[in-house]
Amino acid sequence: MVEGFLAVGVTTSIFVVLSAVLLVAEKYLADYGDCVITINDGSSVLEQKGGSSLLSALIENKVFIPSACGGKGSCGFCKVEVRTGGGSILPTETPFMTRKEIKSGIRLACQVKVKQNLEIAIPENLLSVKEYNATVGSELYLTYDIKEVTFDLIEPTEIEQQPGQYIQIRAPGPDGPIFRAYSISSPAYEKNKVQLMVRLIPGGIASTYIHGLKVGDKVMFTGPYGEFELSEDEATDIVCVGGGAGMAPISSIIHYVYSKWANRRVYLFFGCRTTKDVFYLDEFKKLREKYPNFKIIYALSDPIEEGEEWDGDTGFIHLSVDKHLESGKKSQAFLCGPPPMIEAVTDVLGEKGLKPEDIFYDKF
């Protein structure tokens, strides 16, 4: 038996050594030369030394696409259409793809290696994504674990964003800089600053970094990203559903709507665990005094503790949506929260008559 274990150990050691040798050989000996990356039928042409991932090559040339995991192949955000030169799709990519996407040549840019000339296609709006340098203008704890941070833009000095979009902030990681996605909470008409709401995740690299920022600190981020499409039709009701730091895009949408349409109907459904998680309620009540068609429903999911005062809903927030939202109304819905909440609310909205194309959310 001992000999068997020794044989397995020797075999494993040989495999590890050979794998390491192959990785080193590919890194230092493989020379793919200079490669050309053609984007969107020639609207942009990049020259890049071969060997890096497509995602890294694009970032190096200031072409930014979503990548919440920082290129580790775990988020599935960095999808591009590779028309030629990308090789076969890898097993690490298929879990993030539908059959239609696989047939259409959709790939994860972080998993495609630049070994030859490439022809790719990306949404045109991503070509306008920029890199921003800013300083921390203000910081405020909204709850015990959610911090509101405002970045004053330095270069460029203005940002063009749509309600509900997000940025990717650069944070120092143990193996180099990483990027993480956060929704913009400031309204689109505020062009000289970007505000975020960030929940502190124990052990989270980016959230720990942001919670440690102080006024005057310098930051860098890219953006804006996201495909929320707010209807310009005043007769279309807006339904916003979220919880925790999911308030960020919701706050942006609400303030933008009432900067343009004073009589538009907006529903805000916001889920909290306890009264300690409630924030912005008083501010929204003041906004409702000015705009009576603004409907506010907060709900607590945990039991009310003895001595606490609460006159709002109780239970999970999808139950409040089911209770208060009228059926058959022309509506758009914008959701931001954990996947179980999004799934439960989406089911309720479908029962209320909303079509899938009228429901928007980002999965991060």
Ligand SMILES: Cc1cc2nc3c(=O)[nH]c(=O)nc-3n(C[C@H](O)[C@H](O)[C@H](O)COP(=O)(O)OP(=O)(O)OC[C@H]3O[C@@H](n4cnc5c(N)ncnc54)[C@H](O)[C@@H]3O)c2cc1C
Second form
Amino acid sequence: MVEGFLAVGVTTSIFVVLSAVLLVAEKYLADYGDCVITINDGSSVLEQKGGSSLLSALIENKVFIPSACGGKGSCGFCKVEVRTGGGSILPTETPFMTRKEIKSGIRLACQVKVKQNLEIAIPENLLSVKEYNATVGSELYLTYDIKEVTFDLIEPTEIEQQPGQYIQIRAPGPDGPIFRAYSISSPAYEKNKVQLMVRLIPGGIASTYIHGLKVGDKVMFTGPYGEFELSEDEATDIVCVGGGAGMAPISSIIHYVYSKWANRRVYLFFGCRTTKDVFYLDEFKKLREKYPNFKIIYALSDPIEEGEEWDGDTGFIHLSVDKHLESGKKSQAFLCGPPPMIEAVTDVLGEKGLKPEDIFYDKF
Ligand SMILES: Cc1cc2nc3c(=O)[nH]c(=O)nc-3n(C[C@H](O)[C@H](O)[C@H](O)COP(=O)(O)OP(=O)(O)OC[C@H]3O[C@@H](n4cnc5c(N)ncnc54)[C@H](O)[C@@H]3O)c2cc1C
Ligand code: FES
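Got the form predicted alone; any chance of the form predicted together with this ligand too?
First the chain shown before, then all remaining chains and molecules of the complex.
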């Protein structure tokens, strides 16, 4: 019996050691030579030394695709169609794919290794994503853990963006630069600057870096990314629901809407834990004086402490959506915040008659 366990243990150890040796050998000894990456039937052709991930190869050649986790294989954002040369899909990719995507050759670019010539397809709009150099123009704490930071663009000097889009900022990581996604909070008509709202995650690489930035510091980011599609139909109500730094894209959308349609109905539902997490309420109330069809509902999820003043809603924000939003109206919804909030709000919106294609969200 003991001998049997020993044999299994020894065999397992040999496999582990062999796998490690193979991985190291592949990393340092494998030479895949020069490879050609053909994008969108030849609209772009890149020459790249083999061995890196497809994501890194694209970034090196200044082709930027969404990659919110910076290539860790945990966000599922870096999807591209690999037509030839990508090998078989890996178990690390399948959790992010629908059956249809797997059938159509969709892969996670950070998981595909460039070992031979590749033919890939990416959406045309991503080919216009650029790299921006900027300096920090201002910084302001909105709450104890959320900082608003403005980047003044240096090169290029202007950005074309749609309301609700995001950028990916480069931050120094322990093993080299990393990229993280941050929604743009400034309205899309602002061309020369980009404003973000960043919540400090204790121990978080990029959020700590951004919180440490000072006016005048240089930064680099790529963008814009994101698929929020704001309807141009004034009769379509806009429902914005957020929590924490999820205010960023929502604020951008609200200011953009009222720069174009003074009478459009916009609902803002914003969930906070306590009064310490409340921000922008006074600014939005001022905006409502000008645009009476702007409905503002803030809700606190933690019990109100003794002596605290609060005349807004209480409870989770999906309950406020359920309470205040009329059913059956033509609406579009934009949700930004933690996954449980997005899921609960999506259910309520479905009950109110919104179709899945009218609900856009960023989970973070
Ligand atoms: C499309 C999109 C838009 C985004 N927009 C914004 C934005 O406007 N403002 C903003 O502040 N963030 C935003 N994020 C989140 C942001 O990209 C980073 O994930 C976040 O700032 C953490 O990065 P980090 O490098 O500081 O932490 P990391 O170094 O990546 O993580 C450190 C640790 O914190 C954990 N962690 C990571 N994120 C969170 C979290 N949100 N809450 C709790 N623990 C976490 C990790 O699991 C890890 O253990 C957005 C994300 C996406 C996908
Ligand atoms: S970059 Fe996040 S999964 Fe590929």
